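One chain comes next, on its own, written as structure tokens: the form predicted on its own.
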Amino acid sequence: MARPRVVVLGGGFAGLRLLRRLELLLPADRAELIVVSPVDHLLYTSLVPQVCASTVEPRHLAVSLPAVLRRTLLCLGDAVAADLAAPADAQTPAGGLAAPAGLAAPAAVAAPAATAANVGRRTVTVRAADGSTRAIAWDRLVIAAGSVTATPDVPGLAEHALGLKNLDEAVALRDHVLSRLELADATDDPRRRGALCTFVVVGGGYTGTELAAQMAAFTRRAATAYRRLRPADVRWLLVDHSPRLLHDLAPALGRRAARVLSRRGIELRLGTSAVRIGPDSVTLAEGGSSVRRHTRVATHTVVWCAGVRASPLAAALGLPTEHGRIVTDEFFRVPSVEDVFALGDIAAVPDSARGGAPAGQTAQHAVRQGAAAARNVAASLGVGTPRPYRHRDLGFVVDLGGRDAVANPFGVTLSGPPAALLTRGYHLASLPATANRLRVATDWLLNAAFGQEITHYVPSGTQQETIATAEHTGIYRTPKS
């Protein structure tokens, strides 16, 4: 009997936990395994606030498929679109014959042979980076594509601010901050120079409270290599909708985050929303929707981390959403198709714990739900029993920079130096591969030492990409209603 292939697309923390337990559910002669991904890596989102500090070098976070997945096929590419019909006996879909073209594979693993199992199947759409496609037939599909940056219709948003969903955006992000305070330590013009050394990151929640708090201290630290900017000529924002810091957490750690941040000079704007970006400006409105009071804040940097939407292929697949997330059961199972998967950020899935109330889009999520949906995918063909997703909230930890941290692992509030450490050792701990907990770790150690690096790999000039072309949210067309 041929196997049944598993097509699993995206690479991320959902996808990859996934992915390598099913390499030990399923014995390599009952599946094989198909991973589509664009790029040849699983990031490790929680330090990229690091790599825009210069603490962490931005390939030490990119963990390698092929590296960590023994014997998972790679193929390189968006998945677009997808064939959910069920398969037609009588008809042989395209690319049903032959192994998926370009499946780059782990060493010592060869691509499939052409077998009568791959005749008749549903199939998967794949872009390349060359705009070329291709279809990959599949028994089980596994939809773990993830999430990108938010962007409500807030004006000047979509041309003029900066992501951090990817390394492209926080090495981009790095480089541009300074090449602000380069151009900054070269004008005449006082106004001109203030509006190059601010700063505003919109967004509360843990990558805006990271960086803001990260950067604030690294900027002044850079500031003192340039012979006529001083540290106190860096101003840093944060702006929030929320009256207060990490809404989603806990209060007492959003109040000690907020203290570390006001004792590092940063300017919490809370209760208050950026309503226009422009090219050198954001205009924040404060207080109710009846009363309002607008300020005009001169900067040429606003970066944008006010929350995640489910990725675009979610509406493409034209399956049911919730508030844009593919609806599931509690097993994982898209109820509208037969064999469908979906799990991660680009999921609906129930929490029993919470009552049956959709997960939240987490790292902590995707690698737990990883885990649970490979048992579930792993039943399906034979292997096992299903079980329902069950969260148990073993609490967050929210790196701030040096030696401050704030932390509650289960229920124990923590800040200081014991948050400091823990937030680090966990995130040791989660790094999927050795080599990048020791790379990871050596950069730690040689920063403590030498202090992070300040020079940057762009010219002051080059034309900064935007958040839908950073992020390829371009490439997808939703079906017709």
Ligand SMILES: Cc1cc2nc3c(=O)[nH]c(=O)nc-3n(C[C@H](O)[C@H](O)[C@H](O)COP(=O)(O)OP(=O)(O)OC[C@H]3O[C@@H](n4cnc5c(N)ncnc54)[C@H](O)[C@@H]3O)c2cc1C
Contents of the next structure:
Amino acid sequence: MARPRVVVLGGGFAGLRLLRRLELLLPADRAELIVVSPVDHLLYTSLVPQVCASTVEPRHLAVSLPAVLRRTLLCLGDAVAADLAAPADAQTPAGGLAAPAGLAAPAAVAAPAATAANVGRRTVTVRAADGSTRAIAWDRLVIAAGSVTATPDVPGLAEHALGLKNLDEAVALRDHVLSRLELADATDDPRRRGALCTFVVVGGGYTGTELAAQMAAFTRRAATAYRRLRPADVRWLLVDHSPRLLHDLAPALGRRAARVLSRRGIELRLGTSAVRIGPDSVTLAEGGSSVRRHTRVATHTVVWCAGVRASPLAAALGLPTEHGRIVTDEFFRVPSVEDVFALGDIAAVPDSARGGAPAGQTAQHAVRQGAAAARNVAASLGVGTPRPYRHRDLGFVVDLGGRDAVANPFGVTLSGPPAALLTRGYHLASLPATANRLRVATDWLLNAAFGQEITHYVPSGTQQETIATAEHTGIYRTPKS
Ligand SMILES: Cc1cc2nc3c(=O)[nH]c(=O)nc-3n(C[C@H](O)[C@H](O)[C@H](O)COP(=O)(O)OP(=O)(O)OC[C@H]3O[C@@H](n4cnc5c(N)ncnc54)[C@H](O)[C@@H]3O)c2cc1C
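Hand over the structure of the form predicted in complex with this ligand; the form predicted on its own is what we had up.
All chains and molecules follow, beginning with the one already shown.
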């Protein structure tokens, strides 16, 4: 008899952890495992700001999926649509999870052209990099395609802002910043030099805060390599509409991080929004909605780190969503469709520690959800028993570069070298492969000995990609389009 097939969409924090656990829980003869992913690796995003700051080599954060998964087949491409209708003879296996009573399976959404072997089976459509598509049949579908940069309706954002969600964007940002310094060094116009040396990060969450802190230190050091630039020419602004930094984390972390950033000369513009972005400026609005003071800052670099939204795959599948994230119950089941699970950033998984509100979009949640969901997927195939998702917050680490970090392990607030040590140790332990751990640790040692490399891959002045093109958000069709 053919083995049931588990198809996992996305090999990131949630998908990889789920598959590694499924490989242990389900004997090879009980299920076939397939991961659909546009890339052959997991990106360890927590250290991505260090790629921008030339502290870590980009490839060292890419954890090879074929190397860490023993028997899961990798199908390269983006899932863009799925036939979610239950087959006519669908039965819930012993010990499995039945769809909640009273909820009918929806009609198939953008059903792919099934191959002869797939007729009558549920399928997912996978689009390869060359634009060709193929249908893959599934018996259990796990959606773990993560998120993309949230791009609200701010004029000029789509055309001029840079994002920081994947390796391409991280390398492009590093190259862009270094090439602005080169152009600044070459110009005789002091106003133009000022604008080229001004860098604005929008979003004071952990990504924006780490990026601004690390890049300010990096670019001031880099400036000494140019003949006419001085470190004092370089200006970094961190903008957030919230009145406090790291507003999603414990207030003490935000206060301590703000002190480090101010010490590094980063201009904190809290309670401020970016309301217009142009090729050589950003307009900031300070104060509440009634009393708003607008300031125009001359800059050629605006990095948008102001939040993420679920992958557009969620909308393309036509499943019920909450703020764009696929609704699930605490067992990761998607109500109204049988045998479909969702987790990680793309899913609104209820977090019992927050009264059932959707879990935060963090790697910590994604990894734990991966392990918990594996148990429930296995149970749906008759192996083991399902369990609801429970998560105890163990704290957070924020690496500010050098000897600075803030962290609150088990609720204890740390900063300075102890926090930096803990942060680095945490990342080494969390990287899912030994080879990557050793490579990253070596990068840190080499940087400590020789400093960061001040080189870029692409020539100065090369056209920058928009967030939409860098994050491939245009490949999906919503059921209505
Ligand atoms: C710069 C940065 C720094 C961060 N720092 C931290 C941190 O310090 N701590 C923390 O807890 N969290 C951090 N996060 C958040 C963390 O990365 C996410 O919460 C986490 O990656 C979510 O895991 P996931 O598995 O849902 O998504 P991901 O890890 O993003 O994995 C999703 C995977 O799905 C693939 N995919 C996308 N579309 C498709 C498709 N259509 N079909 C198939 N596959 C698809 C993607 O290529 C990717 O491999 C950071 C995020 C960023 C961007």
